[in-house]
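Encoded as structure tokens, the following chain is the form predicted alone, with no partner shown.
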Amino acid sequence: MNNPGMTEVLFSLILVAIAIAISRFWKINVEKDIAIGSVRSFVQLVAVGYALNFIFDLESVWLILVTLLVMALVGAQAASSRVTKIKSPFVLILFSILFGSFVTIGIMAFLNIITFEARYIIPLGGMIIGNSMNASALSMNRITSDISSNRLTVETALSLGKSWRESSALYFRDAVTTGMISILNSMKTVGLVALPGAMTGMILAGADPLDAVLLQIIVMYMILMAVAVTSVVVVELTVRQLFTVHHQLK
């Protein structure tokens, strides 16, 4: 594959045009979304490319941390916009994403599996935060929906003397599982159905396929831990918001 330049990017717009044509022909009515999405992705990715060049050159620990924080803030905002049954979910989601992501990255850096350099931490952090963002939104929506739908069952359990934790235990497990389902499915089919992004990128860049595979395994394990921690933390924090200190359902 040739090193892509702006000319190749412009030629690839043919694919966008085909997608718009398909939408118009079958009256799917997503032409506007396709056009806006294509322009936004171009602008955002080019801006990120220049920003990463700047960050990589400086190699500042504080700048790396600020970049991860900005990613988490944007991710938390996007995830909280999908949550409808709890007030002010942003802070809970942000804390959960930061906790899951930084614990995972911290362990990998402590074990010296990855070095704390911008070119490693930021791309890996982006993948971890992106997956944690989706997991937090799915988990929070599931726990609030389940407890709301089973309010009578929960209140009956509370009236029989069970604590809020015991009354919500089943829904807690289901919510965490929902948050983790995407990464669990990916791990079952990776390499058989699709080649993941990190591995594909390395192979396209000319790396040895086995080296790419080993890196991808590490990345998937990192995402698995981050998603598991994020899901548990966000469900724990959400459940505590749904009950009073006297074990009553709000």
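This one's a predicted model, so the numbers in the text were calculated from it and none came from an experiment. Positions refer to the first chain, counted from 1. Between two forms, the rigid core is the largest collection of C-alphas that superpose within 1.5 Å. First, how it differs from the form predicted together with the partner chain.
- The candidate at the hinge, the spot where one rigid part hands over to the other between these two forms, is 49 among 170, 49, 123, 86.
- Superposition of the larger rigid part on its C-alpha atoms leaves the smaller part rotated by 13 degrees between these two forms.
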The other form holds:
Amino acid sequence: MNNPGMTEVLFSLILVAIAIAISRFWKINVEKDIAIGSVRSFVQLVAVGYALNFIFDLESVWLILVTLLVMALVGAQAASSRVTKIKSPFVLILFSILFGSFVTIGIMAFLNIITFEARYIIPLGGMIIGNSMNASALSMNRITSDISSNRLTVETALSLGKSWRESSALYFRDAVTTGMISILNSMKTVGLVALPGAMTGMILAGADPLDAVLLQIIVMYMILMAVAVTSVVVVELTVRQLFTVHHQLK
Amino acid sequence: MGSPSLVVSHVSKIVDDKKILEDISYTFYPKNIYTILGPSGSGKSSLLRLLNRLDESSSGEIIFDGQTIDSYVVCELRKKIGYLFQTPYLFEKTVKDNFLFADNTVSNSQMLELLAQVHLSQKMLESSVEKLSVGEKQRVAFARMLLTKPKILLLDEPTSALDPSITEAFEQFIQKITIKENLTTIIVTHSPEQAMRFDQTGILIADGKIAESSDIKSLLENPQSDAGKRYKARELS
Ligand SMILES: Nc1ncnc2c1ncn2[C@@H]1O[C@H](COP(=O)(O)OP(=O)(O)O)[C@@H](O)[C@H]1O
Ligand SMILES: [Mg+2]
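I've shown you the form predicted alone. Could you give me the structure of the form predicted together with the partner chain?
Once more the chain from above appears, this time first in line as the rest of the complex follows.
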């Protein structure tokens, strides 16, 4: 297969048309959603393509950092909209995502695993931020709901003179695990059930499958670390919101 | 009477503009047992929570052993002011784990002695807490609290789930350690009969205020306040 051009994309509209036809024939009533979704994703992706071209050509470190920041802002916004029980989750989530991403990317650049070029940093940063976004929302929801539904347990420990940290240790661990569960699970089945995105992309673009595998392994480890850091940081920050400085449950 | 162990002065608690406790003042002395009576929802548990600083009072001052409770490291304070909740909670898995949670230096023989003191079988030490009855849990929680070596005991309806026969033995144990260990014991109870058995000071709380306090006999038999009269009419008729 050659790299696809506009002609191929236009032909692939037939696939969308078939989906619409199915919806109409079986009266599923999602024609409108299909149409809007298809146009929307087309526009978004083309815009991103041009933006990436622009960024790759400039090769400015600042522009890379600003791009990562914008991705983190959007990710933190999306994640905090999924958090219900904490008053201002946005700042906590944003900080956790930025911390997790920058430490991970920093270590990878330091170890020369990747070169600090837009072409590498931005797609990898996107994967990190996407995964961190999910992890932080899950972890934050878990710690708040666990502690609010186990007030008696936590206060029993507090009443015996335990600190807020000791009194919430059990829930702390569960919350961090919840954030990491997705990457841990996918590491178990990776390659056996489905080929992950980065690897699929490389193979489709004509790379040697073994090269694609090596990249994929790096990507998994990278996500693993980013998610671990983000989850720990977000739970550290959140659990402090649930207690007063005098080790009292709010 | 010696110096007081706990002084509560003009303490109020307001939650969301609602007065839960209003201008509470009282002075507690060691070797005494104080029974707190009052209708449910009157603020008895809320007061105990302020005393070991699980909650913060909105105004007023609480003095423990001559110093305001704010001046203590709060986790150390809570060990000194033991609090047995109305609903006892035991951690996983065994009774022994619960004792070690409170004090990880306690020896096996100390734990066995403790079980005997609260009238539980010594075989229970290795039992899983899920198998215990509510009354047994209440006594394990009480024993666990003693392991932090408290000087003040806050007991929120400690015998609500006990058999009458065990209740009286348990009351005697509380009386014994209060004297022997020089403790100040504050017991919330819904039972005027139990208050009479302790036969010391009674404090009646109604609508977040101390309605009256005196020796328990006159408080129950000859109340002075309106709240006291209503309490007598309802509880002792
Ligand atoms: N955290 C809280 N927030 C709001 N209201 C509370 C809180 N805790 C207790 N209350 C209210 O304070 C009052 C006193 O409660 P409580 O101290 O539990 O009474 P008691 O132990 O005498 O039955 C009740 O009206 C209760 O609804
Ligand atoms: Mg109560």
